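Here we start with a single chain on its own, the form predicted alone, put down as structure tokens.
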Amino acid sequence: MGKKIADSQPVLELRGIGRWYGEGAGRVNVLEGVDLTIPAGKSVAIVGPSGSGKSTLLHVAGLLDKADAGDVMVAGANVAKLDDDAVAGLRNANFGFVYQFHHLLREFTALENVFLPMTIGGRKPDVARAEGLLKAVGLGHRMGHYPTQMSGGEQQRVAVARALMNKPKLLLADEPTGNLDPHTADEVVAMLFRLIKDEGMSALIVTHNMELARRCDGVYRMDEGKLSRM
């Protein structure tokens, strides 16, 4: 298990982050000199046009991709100086992820999908917490149902519950309402922010949904790989 972020620490610090593809004249800069600090208990939204680097930034911030320049600091550690196992441990101990598409396993029930992160981590599932999270997202009556038996909004609620299973310090969400109709998106947004508050988490959310963005403590715009405060 990786080191947990202390309550007194920022949950994430990005310093001068650069990410590019290719070399020489063919090099494409996706991120350029990105600085971002997320304090404990705060939510941050990143908006901007498609292809501006938002998802790449989220992947670097979530330790799913490596920066080519700059430093990613988590729990006081510079991630660049850690080996892959240590990075994975740090990510699993501190981060939860929600995507535009829920990525639930079709052969598992809602309850089994929610406690899957503990199973993957080699720990005995905390069934009581999984049940409590499903109740918190309004799906206490759907625990034994499979993804194919649930609506898109219900499946996304299961995905949110799964992301919270390990009690993350930081929730990273990539277009969490992007695949939902406006009414369902509003319901998921309200649920998401209630859980962020109840769980005492921070959040980094990439979104085109300005209603969602405005509910965050800070909003940043990504444009051609550069990040600025709105």
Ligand SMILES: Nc1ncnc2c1ncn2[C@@H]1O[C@H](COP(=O)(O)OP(=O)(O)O)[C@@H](O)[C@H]1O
The other form holds:
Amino acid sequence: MGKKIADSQPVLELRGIGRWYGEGAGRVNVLEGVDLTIPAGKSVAIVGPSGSGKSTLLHVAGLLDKADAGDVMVAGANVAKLDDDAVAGLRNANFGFVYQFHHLLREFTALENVFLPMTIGGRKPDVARAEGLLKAVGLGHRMGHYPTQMSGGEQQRVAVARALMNKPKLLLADEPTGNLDPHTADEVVAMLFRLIKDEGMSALIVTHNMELARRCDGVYRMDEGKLSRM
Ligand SMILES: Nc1ncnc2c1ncn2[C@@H]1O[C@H](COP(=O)(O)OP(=O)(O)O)[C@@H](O)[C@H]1O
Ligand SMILES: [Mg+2]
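Given the form predicted alone, state the structure of the form predicted in complex with the named molecule.
All chains and molecules follow, beginning with the one already shown.
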């Protein structure tokens, strides 16, 4: 397991991030000069049009993709200077992910989906924490159900519980309500912010949902790879 971010540190600092595809005249800049600091315990929303670079930024911030320019600082370390194992360790110790589609494993129950990520690396799962999280997302009565036996909103709530299993310092979410009807989206948003507060987490959330963005401490807009504060 990687080093945990200290409570006194920002959970993430991005400085002058550039990301591009192709070379020379064919080079396409997807991110340009992106600066973003997420203080401990704060939530940040990123809004902006499709194709503007939001998911690319989330991948760089989540240490799933490498920037072509600029610095990503996590737990006092510049991740460009770390080897792949150390980067994966930092990610596993500090970050939790929620996507638009839940990516639950069909052949496992809700409870198993929540604690299974913890068993990666041979660790003993904290089943009591998994049960507690499922209760916290209002699914205490659904723990033994399979994903196909649950509604879209319930599946997404399992995915949120799973993302929190390792007590992440930072929750990264890419359009977490993008696949839900408005009423269900509101329920998931309310639950998400209750958990963010209870767990004392920071969050970086890409969203088109203005109700979700409004609840965050800071809102940024991405436009053609450039990030500005709203
Ligand atoms: N592997 C890739 N090769 C070339 N272009 C890419 C690649 N991945 C993403 N892009 C481009 O980067 C831009 C931003 O994509 P993305 O970050 O997914 O935007 P958003 O999440 O805001 O919709 C898009 O124009 C997309 O086509
Ligand atoms: Mg996207």
